[in-house]
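Below you'll find only one chain, the form predicted on its own, shown as structure tokens.
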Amino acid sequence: MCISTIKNHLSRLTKLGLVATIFASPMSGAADKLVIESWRNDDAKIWNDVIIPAFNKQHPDINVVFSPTPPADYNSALQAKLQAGTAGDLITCRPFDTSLALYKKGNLEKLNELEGMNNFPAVAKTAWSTDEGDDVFCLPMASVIHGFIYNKEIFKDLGLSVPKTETEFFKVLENIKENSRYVPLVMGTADQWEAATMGFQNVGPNYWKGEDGRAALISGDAKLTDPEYVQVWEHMAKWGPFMGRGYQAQKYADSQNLFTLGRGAIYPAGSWDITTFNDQAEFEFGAFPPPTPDGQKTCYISDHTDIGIGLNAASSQKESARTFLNWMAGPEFAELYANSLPGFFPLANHKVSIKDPVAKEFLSWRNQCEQTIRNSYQILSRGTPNMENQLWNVSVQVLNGTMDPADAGKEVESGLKAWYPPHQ
């Protein structure tokens, strides 16, 4: 080959190299892409307009995409994506067993060494830790608090004060029933879950003494036939006369509509209802914690670990995902999330300024009362029959007046005894 031919080849290779470099440069500088799987499809605007832009101010090189699935489809859709290898990099985690199962299958990365985990107390990590507490697999995001939301205008018109004890609570309900056209207690039993979630798990912690009672149930030292559980259903059995005509056919959305239309006085609530009522109610509303049994000085609230976020073990963007998780563990995310979604309370140790007055009221109970979580969520609903589902069923029957409170305790205890050794 002559020298001129060699020079021509070198010249062509040099040009091709330059062209390749030119086309490769944008790819090498492209932002990493992180996809978040979530069931909170109603949060998309907040993530896209508030949370992700705030993160990108510090990390413009990481492109975050919020990709939600409707809540009812989330578990099955996520399982299918994980099996197919198409799931996002970050997985929004339900509390306890659902996410624990994903971790045991190898779908979620262990996060013990994630620096941001140091910002969370042990109780916040319980919902996303192994039973022994050795490994944590999701970053805690937020909890929800149970209590009662009330129409301040109705209370003012009737000269009512916020009840603090069980006796005061039923006196207020009786007053509303006798002296007004309003439904005293707005809740239905058609969807079942409200009976357990906003009934049993709402007022119950005051009777079984929060975490001590929950731990005793897990260890087998306490039974659901014990007085502290039967008394909860006895309390709930007195709700029926105050729940309005046809409450047995009333669904969750019906209850929300009834309250926001100003036709009901008190709504057994989760703090997640605040946003709905802010958007729809045209009256001022407030909140009060579950009434305590007469003579009891210590109050207990259900401050339930509700939502976390984990790292897909198959993600190809683990470094960027950890960067995002560490940012989520910081004070900026806590402040943004709490004020963008009133009623969802950060679990990190940061001091957060809550702007919404009703959310602030819910949060203030942490300083007044002992906190616990729903007692059916850790360990006790793994077998058949499922304790959570049993609580739905018996609580509905108690509210409907078709089951005696003592029989409710016997039925759930019998179900637990069928598969759970500490109760055998």
The other form holds:
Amino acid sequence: MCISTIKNHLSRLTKLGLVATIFASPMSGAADKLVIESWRNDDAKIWNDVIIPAFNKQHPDINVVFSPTPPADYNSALQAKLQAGTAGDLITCRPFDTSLALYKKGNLEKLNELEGMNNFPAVAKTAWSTDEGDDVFCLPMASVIHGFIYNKEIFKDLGLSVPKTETEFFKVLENIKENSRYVPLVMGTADQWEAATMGFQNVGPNYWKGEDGRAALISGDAKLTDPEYVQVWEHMAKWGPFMGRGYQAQKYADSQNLFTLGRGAIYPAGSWDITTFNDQAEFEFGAFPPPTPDGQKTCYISDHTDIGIGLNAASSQKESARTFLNWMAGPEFAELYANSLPGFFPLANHKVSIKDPVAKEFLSWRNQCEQTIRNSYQILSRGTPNMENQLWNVSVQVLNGTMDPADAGKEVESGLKAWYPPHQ
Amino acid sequence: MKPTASDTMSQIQPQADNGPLTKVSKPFPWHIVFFLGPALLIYVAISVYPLLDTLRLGLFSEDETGAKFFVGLQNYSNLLLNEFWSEPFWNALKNNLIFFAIHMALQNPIGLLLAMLLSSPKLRLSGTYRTLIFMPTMLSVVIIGFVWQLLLSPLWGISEDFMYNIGLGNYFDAWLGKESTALITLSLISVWQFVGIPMMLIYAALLNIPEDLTDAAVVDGAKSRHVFWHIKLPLLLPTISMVSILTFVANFNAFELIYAVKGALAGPNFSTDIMGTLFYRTFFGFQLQQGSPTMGAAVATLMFLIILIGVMVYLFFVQRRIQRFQL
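Alternate state requested, the form predicted in complex with the partner chain (shown: the form predicted on its own):
To see the whole picture, the full complex is given below, headed by that same chain.
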């Protein structure tokens, strides 16, 4: 790096022969290099080849470097870098408390005054606002939607149609199990997070009625032992027999492979899976929203604000960083991002045309269903025991058949009761 | 030990008495500082200081702005008395003891057996076996974890077919995924990986036993089992006890294999959670759980104390009773 910048400077000097460059180039070079911290190492290519070049067309003087860390290490690595003062200028924000903690420690700049912030609806900003909603500290980037992805060829072969209600859903699963050797429901419990994220948070909003239920849980009006939560686990308890042999030791990557190899029919998904499946699956696949309980008219989906971007309070190039953030709030970025990474849906108010058919399908549910975010993310995972960890744990046990749905509710509720006053 | 100790004593004694009288003082022993200094400095800087600082940090707590304040033993009382901390703690300790027990019951006896076999003069290609058995020890734990997950995978693994071929197909299960078997399976993988270390240490000790001893015993009519139980094993005991204490320390510091295979949440239902993974979750945080350096330091301190107690028990009750023989 050092050598190449020196070389750059030398070549500029010789080419232009201008004394001015001696003064200008080191200064502008130092002032205009923005480093982005991120956990999306899968997206490095798209940032380097598509997004940053597009930005540089308008702002050639700002050099942007995308510098990702593996997802599992991101939070701790970022923490260490911020403490040591070596973190990048722009910081990709996890939703809610992880970023809120950084803001409270003074690591993230307040972005209330950022012009581009006006392009986002209030809902999109909640994930990166203080509890009272006074301050915003990250620019919303994208959300992910949960649902089920299915293998269209298998559905055609077996003459199945997309299930709308819970009864239909289990009928389809039964049918696949009886009439073929495909794995009906492709999911494992070894990595644990899928059980909570693709299971509980995917089918759950239909039972607890989306945002209403989420707000009731935060205010303490609803408890996890209430029927609308126990029913979610009861629903999931019925998944076990359809999940394929040895699913207890099946990891996330195993599930992805199993589905893309055409050995499984239905995959409880997050919309981010679309990119992987586009690369790997050789068959046509589609998507359907989580089935509603019988007789329920309104459907609810998890449209989770998952990724934002903030400004390091210790950055020495805040002006350039703000320029970049404002550009990210604009229509060009939304269009580029949504189409380069189908499955990550932009949160800004711009009209974006998405080309990927499956991503389009996911996005279309926003018009049909009520949206909510994962109920454990705001406020409720602040204490000990950690509610998100508990949800992973009990959801896995329910799927493995080692825990009763009612006990799952009791365990998480007793954890919440231990530290959260509205539930005491 | 003894002669050197008394030597220094006799040197110091007269010096201390005669010093003020004769007024001939030796120059300050700069060479000691010179030779010990660098190593001591490095040891203090990267081992002693962090350890002491961890002990100190465990007495603090942190508020949301990152400011630290002194809370005395509150972290420890939390960890041991608050059910949401103590339950994971005791669970991790119990799992760690099981992990250690399996290593003691299998890794070290198998290491001894392999070392005996390798040292047998009749064995051909012993160098090859030695290398092959030691090989997994040198591989990265991440690779070991990955390979064994593939081998045992109910989807792509070969274990199921293998077990069918030897008629045990019905006993195959998703061992790594079940609460009842995951910890045992992981312990066995770890035993498989590290069996090379006791084997090598015991093998080296075996080579040190003079053949005159065994030859003499054979001439006196001893069978090979007598030679093993009455000559070789007593001579190996110091090595075996050292291997045991190394196993103890390594097991209570273990982390990587569990993290690589089961992740930091050490599922299912924390059945594979050991002290190392508990520490990791507490210190660095996990998913939505915020890391707490101060609480993490308290967990680390307890780990240190557990290991310290274990090593002291060993030093005072085992090490002293072991007879050493001059060969």
